[in-house]
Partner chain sequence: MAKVPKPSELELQHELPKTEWMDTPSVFKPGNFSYPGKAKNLKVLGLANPREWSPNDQDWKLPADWKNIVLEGLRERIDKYRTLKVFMDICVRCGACADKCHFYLGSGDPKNMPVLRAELLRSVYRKEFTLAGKIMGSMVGARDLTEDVIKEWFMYFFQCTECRRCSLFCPYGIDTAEFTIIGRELLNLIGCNIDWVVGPAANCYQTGNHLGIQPHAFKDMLEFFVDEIEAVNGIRIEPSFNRKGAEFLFVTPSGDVFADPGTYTLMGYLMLFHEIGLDYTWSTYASEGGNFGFFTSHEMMKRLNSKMYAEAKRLGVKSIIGGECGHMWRVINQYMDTVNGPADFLEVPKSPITGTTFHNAASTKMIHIVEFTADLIKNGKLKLDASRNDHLKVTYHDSCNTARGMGFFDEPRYVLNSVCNNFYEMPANTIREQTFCCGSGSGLNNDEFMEMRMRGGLPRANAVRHVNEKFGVNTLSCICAIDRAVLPTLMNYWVPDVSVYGLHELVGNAMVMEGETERTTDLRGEPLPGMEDNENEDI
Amino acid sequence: MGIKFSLVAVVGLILAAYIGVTAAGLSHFFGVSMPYLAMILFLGGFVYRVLKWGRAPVPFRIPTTGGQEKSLPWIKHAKFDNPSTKGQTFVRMALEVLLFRSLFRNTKFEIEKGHKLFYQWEKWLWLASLTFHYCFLVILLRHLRFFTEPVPFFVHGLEGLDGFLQVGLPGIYITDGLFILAVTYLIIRRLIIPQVRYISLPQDYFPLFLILGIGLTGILTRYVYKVDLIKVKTLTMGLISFHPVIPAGIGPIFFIHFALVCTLFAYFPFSKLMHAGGIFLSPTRNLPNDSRIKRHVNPWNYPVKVHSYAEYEDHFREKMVEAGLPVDKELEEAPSASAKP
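For the sequence shown above, give one chain's structure in the form predicted in complex with its partner chain.
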């Protein structure tokens, strides 16, 4: 159900954009209003979400420790899996964000007869995920050429590097192909691994279909319909300089691509895609394991009802004295009704 719903939603978006710009004369909406709206939602939503998270205090220092703690000087400390300083924690976070360190640990279980369990090598998710995210990043950065004049050197550099590895067809970016492959893998695994399918919600399929749609329409825009990129740049530069214009003659495929991208941006802050921000705030990863060394303060720590030693001794004084245990108040000093069973 979730799959169909998400697929229908993405196809619906595509149709809406197509009909909108070809038949309903909504070029201005799809070319100008929608991107502005999307950016407002994206930036506003992102900031709002991060601030909302950030407002919640971190009462306890509970990093998940992934290696040897800092201990006696002669015991080798796993600095980056179990950091004890801010600097080491920074490296741990960098490993998480840039290399998906935790996901790299992944294994897959197998059961044999006789209740024997095995844990198999399983790095495909890590590989596909890393590929997907880096391709996404590179593609995003490459798109900067539509929003800058002159185009910064590193964008050209990226294009060069990306295209340099091209085989056969001229002008095809490696990242485009890898991106489609990786997203397809992520969709397929979600569909065929029974456990993953069982836990999947519409909001898990939707971004994948949307992103696949963005990738495919992007490729169509560039290689098949060969949309006039000069005109596209006129449009995008108009948008970022707040003097929007819609040049005539940009094919509908571009508007479809653009509408999907706008949807992704608008949807981002209200979805699980916020993991991009959340990972930085995750208390099991972003804190050093140093709470024996330095006191961590809980802003809402409050006094609680405890059973004091005095109450305890009142309760057991007779037995304690009889057993020869030291007491703070001798029997005769204490109120007589003290020793209960």
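Since the model is a prediction, treat every value here as computed from it, not as a measurement. Whichever C-alpha set is largest while still superposing within 1.5 Å between the two forms counts as the rigid core. Numbering follows the first chain given and starts at 1. First, how it differs from the form predicted on its own.
- With the core held fixed, residue 325 shows a CA shift of 2 Å or greater between these two forms.
- Relative to the superposed core, residue 81 undergoes a Cα shift of 2 Å or more between these two forms.
- After superposing the rigid core, the C-alpha of residue 55 moves by less than 2 Å between these two forms.
Same protein, different state: after the form predicted in complex with its partner chain, show the form predicted on its own.
A single chain, with no partners or molecules, comes next.
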């Protein structure tokens, strides 16, 4: 049910953009109003979620551990799987954000051949996820040429490196193909693995289909239904300068692509995609595991009147002795709390 709903939703967005531009004359809505609304939702939602997470109290050290914590000198310490200092935690975070290290350590185990447990190498999910995220990053950076004037030097270098094969005109970008392959793998994986399909919800399928739609329509605008890039840049630079203009003759395929991109930006802060910002605020990742090294006091504790055991024994020492209960101080060593001067 989840996959059908998500697929229908993405197809509906595509049809809405196509019909709206070609039949209803809504080019201004899809070219100006929708991107401005999407950026307001993206920036406002992103800031709101980050501030909300930042205000959440974290009174204890609760890092996820994946190795031996710091202990006796002769016991090897897993510094980056169980960090005990801020420096080690920084390295752990860098490895997680840049290389998805925890996903790389994923293994698959099955019981086969007479109740024997077998562990298998399981790195395809890590490879597909890493490929998807880095290709997405490269594609976003390449698109800066539509929003900057002059175009930064690194964008030209990135385009040259990405399209060094130079097959046909326009040149084929390697990241375009790898991006589609990676997203397709992530979708197929959710469909063919029963355990993953069982726990998958519409909010898992929808962003994947949406991103796949963005990739496919982007490829169509470049290689099949070629769009006038000068007109596209006129539109995007008008949006950036807050003097929007809709050049004639851009073509509906561009508005479909643009509408899907705007939908992704608007949907981003309210979805699971916010792990992009949440990873930096996750106490299971950004805290060292030093609870056995130093005492942590909850800074949100409000002052309360406590009744210590010493005070308790001073009040009830006589009755405790009469009942045969052990006491820290003998009865004659300290006067009872009920004794009068």
